[in-house]
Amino acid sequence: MKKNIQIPLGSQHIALVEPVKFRFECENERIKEVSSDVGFVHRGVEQACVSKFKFDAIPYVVARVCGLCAITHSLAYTQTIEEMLEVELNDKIQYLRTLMIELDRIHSHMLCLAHVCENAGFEAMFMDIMAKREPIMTLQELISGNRIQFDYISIGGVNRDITPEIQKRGLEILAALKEEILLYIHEFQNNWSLSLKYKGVGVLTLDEAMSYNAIGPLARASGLATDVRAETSRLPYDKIGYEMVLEHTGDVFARNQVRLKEILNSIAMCENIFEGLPQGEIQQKVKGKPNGESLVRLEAPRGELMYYVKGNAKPMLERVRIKTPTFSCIPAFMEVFKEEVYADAPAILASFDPCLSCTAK
């Protein structure tokens, strides 16, 4: 006998302690329809950027949009201003910026994988991944001065140089982490709790990924070859060994594999930056005030991050608009849940790696 029930997941939930709510229409235990609500928090960051702060202070404001990808936010905004002011940066600045954005990707992906383990009931693996993530946070602190909320990017450059000692320590940390990630890949491909259990669960097909405009690891796990780093990046990805990671089954297993392999590629790129860091200044003089419009896309850990900025040659901007990866992926998220059993919903949700801190900007 069929029994229809409605089950909410969120707005805060043990599987996702963030302000988003999904409501499932279930027939017995199988999910038939999904609705979502992401409007529980509104921090007014965009309005603050055009009413409280001058344009050269905003890199430090938008870094507060998200604690996980602070560098990505401040860099995307900074690039819009530099484009309007026609600033050409030297290679050293571009390499240092790329280094920090890839370190952001490594620790963000590891946090997601840890949550996948936690939701799978593999508490020991959750704690192990979180512990192995700590050296990356230490490395970011050595470079930027902060463990999180890095005020590292400034208009015209970066705020701190790296020393030979930091380069040596960075290479040691990355080499050790690479060994750990290879072990994790083995576990995620062979352990029943993390691998076989999630094959065929939470599938987003390639056609669905295209229809719902999926981005980031969610899209690449479905075989959709989209990555801003390979499309329009202003950063030197073509010189440091970037490789697009694709899987094709579109399930929880594939999303885990994409993130693990992207960590390996980010480690390789960071090693190449440490070993081949160009000489040069870390700050270049910037004159004038932004006038006109600029739109910049960057590949954040969860996919495309877009900043639109409009200036009028005054210290205060006219408009700052931020389009975050999680917001763009909500339609695809909802589709993935359909026809799955409710018991798998927390694991599917964790594999999305949603960030409501970014979305509720």
The other form holds:
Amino acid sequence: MKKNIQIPLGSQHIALVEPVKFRFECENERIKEVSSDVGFVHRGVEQACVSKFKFDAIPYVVARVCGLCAITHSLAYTQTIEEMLEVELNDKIQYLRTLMIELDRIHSHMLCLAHVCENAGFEAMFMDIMAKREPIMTLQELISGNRIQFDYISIGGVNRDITPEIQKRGLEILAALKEEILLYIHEFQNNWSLSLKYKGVGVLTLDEAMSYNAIGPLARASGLATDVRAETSRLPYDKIGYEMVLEHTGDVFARNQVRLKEILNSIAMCENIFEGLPQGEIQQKVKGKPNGESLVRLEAPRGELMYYVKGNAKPMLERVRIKTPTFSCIPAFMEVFKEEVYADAPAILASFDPCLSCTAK
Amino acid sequence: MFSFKWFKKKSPWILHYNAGSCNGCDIEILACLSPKYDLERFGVINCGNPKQADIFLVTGPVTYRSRERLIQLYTQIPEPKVVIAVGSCACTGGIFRSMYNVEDGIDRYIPVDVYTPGCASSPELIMDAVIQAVDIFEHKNQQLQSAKKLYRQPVFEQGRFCVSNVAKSLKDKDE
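Compare with the form predicted alone: the form predicted in complex with the partner chain:
What follows is the entire complex, opening with the chain shown before.
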């Protein structure tokens, strides 16, 4: 007998910390239709950027759009301003910025992997991954002074320098983490009970990924080769050994594999930066006020982040537009849920790694 | 012997609600529950159901759409309850203060017992706040269980009407 049921998930739901509301139209246990509602955390950051704060304070405002990829937001905004003011930065600043953005990616991916395990019902793995994530937070605290929401980047440079002790400690932490990640890759590939929840669940095919414009790890797990790091040349990714990670099955398992292998790649890049850090100043003088318009794309942990800034030679900007990765991915999210069992919904949702405070701003 | 009082004292449970924060404080709360800091060794457990909760952890400035849910959750938690505002946004609005969709801190809507500063609050601060909250919870619990006096003890004055005089006159009549 067929029976249609409507089931809401979030906001304030046990399985979901993020303030988003999904409404599933289920037929028996299969999900047939999905609708979503994301406006719960809208704060009005874009409006505040053009009415309350001057342009040199905004790096610290837009960092508060999202706690997980704060550094990517402030870096993208800073690059737009630097492009308008025509500032040429030295190698050391670029390398330090790349270092922090990659460390941020490592801890964000590990948090996502832990969340997927928790929502699939594997509490011990969640605790284990969270424990192994702590050294990275310690390293971020050593470099920048705060665990998350570090206001490391300012217009014209970075706010703190690295000492040789931090360099040594960082290399130790990264080497230890590399061993752990290799073990996790083995575990995620071979654990039988995890494979029940992950393999063949929540499949996004390559055609769907292309037609719904998926980005970030979601697209790379389906075999779609999009990565801003490979396309633009603002940061020195070609010098420090960046490699694109691709998987082709498109299920939860493939997304986990993409994240794990990206962590390995990020560790290699961070090690290269620690070993070959160039000499130079960490802050360069910047003069003038932004005039004209500028657009910057960066690869956040969840995909492409886009900033459009327009100024007219005044301290107050004319327009700040933020396009965040999760917002672009929502059509693809909705497609994945269809024809899946409702019991898998929390694990699938966690495997997207949604960031709703970015989306609602 | 089953003692309800003992259970309430030892293990107050936590409810965590994101009222519009940037996820910074939320992942620090998550880090608190993980093995390095391990909040659960104080007997608190993070639960999703307001009916089972005793301590209410709120992060973020209250947005227009989340305030209704904030009050609903607060009213669904049974007495006695303790509210912790985590992060400077939940205390005063923080950097989002007086933006057009933001309500500047949760104490406009619900009474707050412990304020935790910081952007984002570090796990050490959150743990301090929870330990304080456990103390406040115990105090509130004792107050709730002591007998309440609904009337004021009348002051005895000669020649004026009071309860003890009435009792005395009634006693005289019986005799």
